[in-house]
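Listed next as structure tokens is one chain, alone, in the form predicted on its own.
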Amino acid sequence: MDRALCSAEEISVCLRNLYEQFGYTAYKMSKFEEYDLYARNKDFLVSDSVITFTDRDGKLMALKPDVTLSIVKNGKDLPWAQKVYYNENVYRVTRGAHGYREIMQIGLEAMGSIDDYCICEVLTLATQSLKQISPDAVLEVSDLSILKELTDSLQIPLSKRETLVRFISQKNAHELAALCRDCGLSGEQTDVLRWLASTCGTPSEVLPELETKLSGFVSQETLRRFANVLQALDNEEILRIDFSVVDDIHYYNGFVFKGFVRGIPESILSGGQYDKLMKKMHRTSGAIGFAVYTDLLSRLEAPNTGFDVDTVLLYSPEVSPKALREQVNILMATGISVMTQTVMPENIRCRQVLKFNGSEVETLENNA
């Protein structure tokens, strides 16, 4: 079956199996946390709308709108990488909606000692997650370390960096050039930033050009690390280097990435390194992870054909269950859906109606 036509539930099962294969263990948590956790980190949330209630002891609580914050809050700093995945409900206003929804979200986190292989492994799982969802997918990857070193080298004023990052994320070449003039950058320096904002291609297309363009602005160590991780990945055909993927620079650092599939105009997977969030929450270790927004996957399910089922198979109670089961298997082996009934139900929309007498199948006229 084409993975793009699978339900969100089926995809969740596939993803859990994938993550367990790589040694990630299931992480379970409470449905709610103290509201203060989310109030302090609203910028990290997909939506800042949170459902709150007062506990019996007077403490303000919230139904969790995010999983990562809870994992970080309740975790420990360890000398190894703690690898967990989750399949949890979150409660928030979804993108493009006006009301709260209970949403199943699946993702993974690696926290602790995060080296280049760990980053490579998480990116590998991100690409494989997308391929489980759809054969037509793209993972866009960036590195905020490159952006930070470049802006430091160009001496972009701190007061203008958030604006600059926004223009890069929008690929807004006109406003970016105007900002560079305001900052007193030369034409060569402006061209470097415009190249960074506009670049998008596979690692084999972009990496050879990266060192040439950024040499003297970004350290060889940072460029080499970025290249080494990406060159170690499989699935080059769905990887894109795109430095307009920036996310929130107050929480993220290093590698950041977003996943897209054809048919959905927004990212269905988002992740990156979030050492800054760990530090803000008084943790000393590193972290990287991603989430798959399974609420968006309903848009990929099979289109409505106007039928409830492909075939209604009528049979009499005298037909043996074994013979009926064998006939159903024969029909389903052709890829169709089959509903068995002793009498034709009212208001059922089907492509065909068949009747099975125990040995032969007869086609009946379908007036649906």
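Between two forms, the rigid core is the largest collection of C-alphas that superpose within 1.5 Å. Please read these numbers as outputs of a predicted model, since none were measured by experiment. Positions refer to the first chain, counted from 1. First, how it differs from the form predicted together with its partner chain.
- Core-aligned CA deviation for residue 348 between these two forms: 2 Å or greater.
- Once you line up the core between these two forms, the Cα of residue 326 ends up 2 Å or more from where it was.
- Residue 69 is not among the residues whose C-alpha shifts by 2 Å or more between these two forms once the rigid core is aligned; its shift stays under 2 Å.
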The other form holds:
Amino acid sequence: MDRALCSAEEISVCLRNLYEQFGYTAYKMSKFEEYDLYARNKDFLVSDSVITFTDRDGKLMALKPDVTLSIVKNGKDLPWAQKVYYNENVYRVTRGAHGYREIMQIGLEAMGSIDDYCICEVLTLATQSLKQISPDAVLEVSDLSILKELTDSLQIPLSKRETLVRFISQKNAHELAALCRDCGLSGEQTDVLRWLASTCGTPSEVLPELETKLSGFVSQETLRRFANVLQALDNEEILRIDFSVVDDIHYYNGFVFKGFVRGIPESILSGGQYDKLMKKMHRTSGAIGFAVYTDLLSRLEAPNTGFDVDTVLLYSPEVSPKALREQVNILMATGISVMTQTVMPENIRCRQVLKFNGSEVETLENNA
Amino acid sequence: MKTMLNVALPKGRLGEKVYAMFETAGFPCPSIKENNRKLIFENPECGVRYFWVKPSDVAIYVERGAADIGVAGKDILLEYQPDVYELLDLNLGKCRMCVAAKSGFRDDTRRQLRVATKFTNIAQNYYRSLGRDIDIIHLNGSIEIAPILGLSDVIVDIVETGTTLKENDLLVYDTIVPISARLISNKASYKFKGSQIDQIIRSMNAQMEEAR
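What would you give as the form predicted together with its partner chain, now that the form predicted on its own is on the page?
Every component of the complex follows; first up is the chain already shown.
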């Protein structure tokens, strides 16, 4: 099977098999959730627009705009990692869209006791998910704890941090340098931040430089942990260390990552550690997960330039259903698809048009 | 065959200046200089395809991946906040986003300020940072006449030389942000065409350094 031409359904089956192979269990949920959950965590959502309705008992409900919040809400703090995957539709307004869209998404979450191996496993599943979709893929990985330690040690004022993070996410080195000047940073300190914003390379390219550039600003322990996790991963060729991946710092911490495949102009996979969200929801354990936006896969499919059906079989109203069924069976037995019609429909591309009068078949058109 | 790099250029004088920088960076496309009405030009040997688009649309072409890179004004980036990389300040098309009003204007803080502008988000963010209550009036052009006709108290608009303001008896009361042309890139394209894009950044940086 040509992976680049896989349909969303085929990819979903491949991904479900992959996640089950690693012991993740299916998590099926209702399409509805109490609106209150989203009202309390609006910043976590991609868009704060939610479709709501009043249930028969008067409760304000919402069509799910997100899956992670529901899984976290229904989970428990466990001494092991609860590993689940889901394949659900969510309903939200996407960037630049003028209305709500139904978005198909498949993903997984590991919640509870999250150690470095668990992070490795989730990153491995992310790279393998991308490879199932296309051989030409990239998973970019960052660690928000590196960014946090760096901004703490450079004493960047809290009021400037959001702007600084935005410039890093845009790889906007010129405005980052101006901000550093405003914060009174030295040339050397500014260079470190500019390097962080512009760096993008495989672990073997970036890790040796990472220690040289950041030691003195970020603890050895944090740098070593980041390196150890990345060095434990396979598929080095599709991994990129890129610190411009910065999801909402109020919810995410530690490893964050985004996946891209050639031919799709936006990230098709997004995930990270969200211990801060767990804390906001009064949970004491950690969590990591990601989602694959399978609705974007249609962009990889080549436009249908072939035939809609092999044969259109025209018949007159006098022909008996039994005779017509038999004729259709004869044609289908040769391995072709057959559409029966009394008149030729418009905008149908077919290899041949046949006419059946009840006893004989006549060829009206042959486009093969 | 070389991978084609799709470049969205803003129509007009700025676009022509920017094309010259791309040409020097090793991505020439002589057909673009022909005097005709074509909008798409390509040079398969250099692996580049240029297209002229309305300046305010460049960011949309890049964000949606129809163009890998493009050149857009900072005003457009601030107004629409596209999810793109902003890789370089080209120091071209320099101007300012300003608050202007009739000469003699005094902000009466007891009442809501009426602001006419094409740049609603920029105006909203600016006045929100000041904690000022405003009524935004979105206009698509001839913003300068809004205070003269009493439609608004002030305008938020781009000021290049200030001549239009002067001729309409308006004065700049505040500068919100300096504006210039920026090289932007689609985030996914940067992953797969990073070496070509980095080559352009390096050369443009060197060209700007030389011009200083």
